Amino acid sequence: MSFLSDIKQYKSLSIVGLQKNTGKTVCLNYILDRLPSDNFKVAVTSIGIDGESTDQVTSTIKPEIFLKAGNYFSTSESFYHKKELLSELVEITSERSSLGRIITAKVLRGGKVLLSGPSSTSSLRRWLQGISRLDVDLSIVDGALSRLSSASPIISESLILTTGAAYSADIKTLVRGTKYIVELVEIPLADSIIIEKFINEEKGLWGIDESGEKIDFKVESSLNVDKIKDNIVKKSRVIYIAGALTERFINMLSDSQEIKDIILVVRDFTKIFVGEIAYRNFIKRGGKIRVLQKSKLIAVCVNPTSPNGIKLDSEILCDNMRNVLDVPVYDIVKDRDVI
């Protein structure tokens, strides 16, 4: 099955960069260019600002975003007026950003566009709901690792990660860092019984006791557990954190004598704010982490160059990635004729 065939299996896709300048826009353009637009409706937006010709921070040249006739796009009112394509206005939403209201339009004649759409999880969900009314086959969100909400399974069913020399100039460090993020994305789903108990709990800290009953520990987050940390481990082998999983909390569990019996559950990988050392220590000591929801990681795409002139060997980089990852790895530029 091809790269694009994998993508077309899902209704929504997030493209998330592990760092700025890791090839997100190149990947987006590759996908948009190759997906059919006559009998396959595609909609695209961005949680940041994408499509600028020059990076506002580094002053380096950036790839612009090209849309084909038939594509739908959502962007801010300010950027909509700067488009270099012919489009039909579909909707002016009540969502607002610093650049004005969010506008959705259909491309009639292809060209360049700047994208800056919904920026919060709730507004992205509303965007997806609105786009679905247009019978769109695939909705694409251009995101960033620093804004993990766009990669959450509550936003998108599938995910592509982009990484590269801008993340690290050392191949070993780059591969290790990417591998860790991929491991988080690939954390297994919890058992169906656990999912059923906690899927509707959006706040607090919860557990399941030995008789299978749900426990409410009456704390708002994992940041407020000092007074009851001993009770948490003694009363429950399954611990669910509805909010963020912090390094402090996972270290507390790692210090427990009962760690081998603990299953730690989070909503999805975007809720994990834990460094690799603390994460691996928890796993090494016998702890288990599960998620209530997960997206399908379709591929990791690499960019061997960085804005400061570093150029890694693409073949060596991709081979090293493939040796440690169980997902397809592509250099979009180098492999463009074969994927």
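Remember, it's a predicted structure, so these values are computed and weren't measured experimentally. Between two forms, the rigid core is defined as the largest C-alpha subset superposing within 1.5 Å. Residue numbers count along the first chain shown, from 1. First, how it differs from the form predicted in complex with the partner chain.
The chain shifts as two rigid parts between the two forms, and Val16 rides on the same part as Ile140. Domain rotation between the two forms, with the chain taken as two rigid parts and C-alpha atoms superposed, amounts to 15 degrees for the smaller part.
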Given for the second form:
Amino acid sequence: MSFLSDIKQYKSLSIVGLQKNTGKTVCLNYILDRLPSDNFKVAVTSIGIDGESTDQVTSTIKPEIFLKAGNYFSTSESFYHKKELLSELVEITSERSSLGRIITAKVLRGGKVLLSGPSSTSSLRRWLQGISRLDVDLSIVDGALSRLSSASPIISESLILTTGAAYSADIKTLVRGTKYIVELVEIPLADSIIIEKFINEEKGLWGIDESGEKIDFKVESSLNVDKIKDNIVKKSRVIYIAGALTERFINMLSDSQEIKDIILVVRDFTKIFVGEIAYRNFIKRGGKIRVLQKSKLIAVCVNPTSPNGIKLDSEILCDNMRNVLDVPVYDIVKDRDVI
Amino acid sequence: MLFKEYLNKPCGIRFMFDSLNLMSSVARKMILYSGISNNKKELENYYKTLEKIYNTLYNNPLPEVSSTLASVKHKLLSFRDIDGTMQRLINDVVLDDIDLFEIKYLSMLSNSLKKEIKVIGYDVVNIPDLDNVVDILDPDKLNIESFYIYNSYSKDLENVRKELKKHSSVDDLDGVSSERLLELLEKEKLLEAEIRGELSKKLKNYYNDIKKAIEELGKLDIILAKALQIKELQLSFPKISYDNTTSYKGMFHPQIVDMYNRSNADSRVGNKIFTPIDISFGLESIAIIGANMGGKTVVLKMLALNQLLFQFGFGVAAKEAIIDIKDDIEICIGDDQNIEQGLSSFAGEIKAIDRVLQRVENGERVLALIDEPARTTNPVEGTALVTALIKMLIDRQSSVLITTHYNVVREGFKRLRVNGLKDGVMDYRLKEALQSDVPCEALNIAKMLGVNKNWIDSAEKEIEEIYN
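Moving from the form predicted alone, what structure would you give for the form predicted in complex with the partner chain?
And the full complex, kicking off with our chain again.
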């Protein structure tokens, strides 16, 4: 039972899939089903559109989110009408999603529901704060790992990664890709002084000069590398990029002469859209990467099947994963009764 | 005209609106869509209430008043706009759970605010009692805001749900057939829909009460915000004029004062102090003359702003103010160049003034504030245009104030001038100008600004030649 007791140690949990169809919803349902419902309040939401009965991308059938009596959930107005459970409407929040206002309700009789919650990091943060007023013991965020979602699940205390055949049908590639993402998840936090300086900057490119003052390089995001006119590594040994870290940007840093001991700071690992080779090159040349926020990785859950019919050998896959990862690895479907 | 139509007038009214600490979007909307008031009784009563509430809240308030105020404001934060729900209610649309929740939440909020504002004063707003609405939506008397179609609405529903509850676990159907389960779920849906229909019908009887409550809560939010603004910006309560004259003592512009305060907080720049202005006028036209940088345009802006603040029931920006009620305010300040119509700045301006002229000639009671008319044309024609304009507007039902650099020396109207430079310091106060008082301060100011000395010296010679 170490999996569930690990989860219960934290006030909030995000479940993040490396790819669509890596079993995120199965994993969420598993946890929701196994968590005690007496004297333990759980609230759940999603930062993508989730819990659709068919996946919007691949149109494969997806398991729906199943909630038990006593659970709280937040979803958009239009999904609230489609719920297949009995619930008591508790609060209409001031947050909006593309599907209307976000509503929080308490399940009275269990059933299925579609979830679609906050769509930006700040509104997710407000959701987490708001939900704590309901004396919730654990808030679960069904997270998305994609450029399309501006909400970062990494403001929750703990994290579960899901990976599987949908990511790659080749066990070696799958294990290697997962290992790389786990490495990104484990990137250490920046110094508290740096965190304090940058935590409220939601966009732009920043540095710190010799006297410790913040420098604004006046660049919207690392997507506009062309607009960088300064020799930023000469001006600052710490570079904070509030938005997405792109390959082009990190290559530009790797190519500069003064790269050694440069500290490149990103908000959290979900902002890193850099391939493994470019990342390793940057590290090899002496660069360091740090994050402003980080969640404790509880486990990696694998799903050996993929929507296009591939089924990998669960045992070999899990063994391979365990050999290279320092965190627990589970096949939720197969290990159902063991963990 | 509506408040929102004045919002972009270049006089600082937007600043006043933005600095109102409103808690709810309902109140914002109410102000934006409120019309200008020219009803003496209405304004008088409003200011009476506003002053009373201001005194209760900020003149040595009792401790329970301060704590109540904080609590009331906090509650108003969750006062939501439920316009959509209200429209569905009146149009006999069956309300869904979200609508019903909204009405229940609002009614409970309204009831609790009704109790709390007793501490501040009974007569501030008149919130109707919504106990009956709450009773409909809280059948179990739980006194909580959450809502669903409660079992107690129908025995049938209760029974269906009891049976459903037995089979509600994920996989285990307890031997019940899936057809039976579906049947039960459908029955539950049907019963719930029926109940929603009944609730909607019952609630419709209270539509007017709920609507009134929304309005009164909005008014409460507004009057509390106005009282706070009076305190924060040091505004005052205007008196209504009964003799057609308007007079201000210590008039100021809150936005400029705010700007000075901000820059004064930055110790690197010198201290800037706003000079309050005294001015009074009746139904007449007045020329304001005087130095560049003498604050003539600011005078017009302050007059426009205060007239608007007054006729929308805000505190006014002066130490003392007695204000005449006008039908409307015409503000011609800044470049009226109308790009869409392809008019030049001169044409745009002249057309705008022409419209004012028409309204004044029609006998409307307008406060018209015109900044440097015909400033872009040659001084001979410009002077003629301005002099003629002022003379045409004398003895009408309107008050017209015009700033100008032109030498409008004809008799028959009042001229005010900015005191101007004294020992290198600008004195922004106004005084009545003598007929021979030609405003010739541009050169002094240019000197003060330290521009090329030869230029200014030869300009002075030019003037001597003209006047000798």
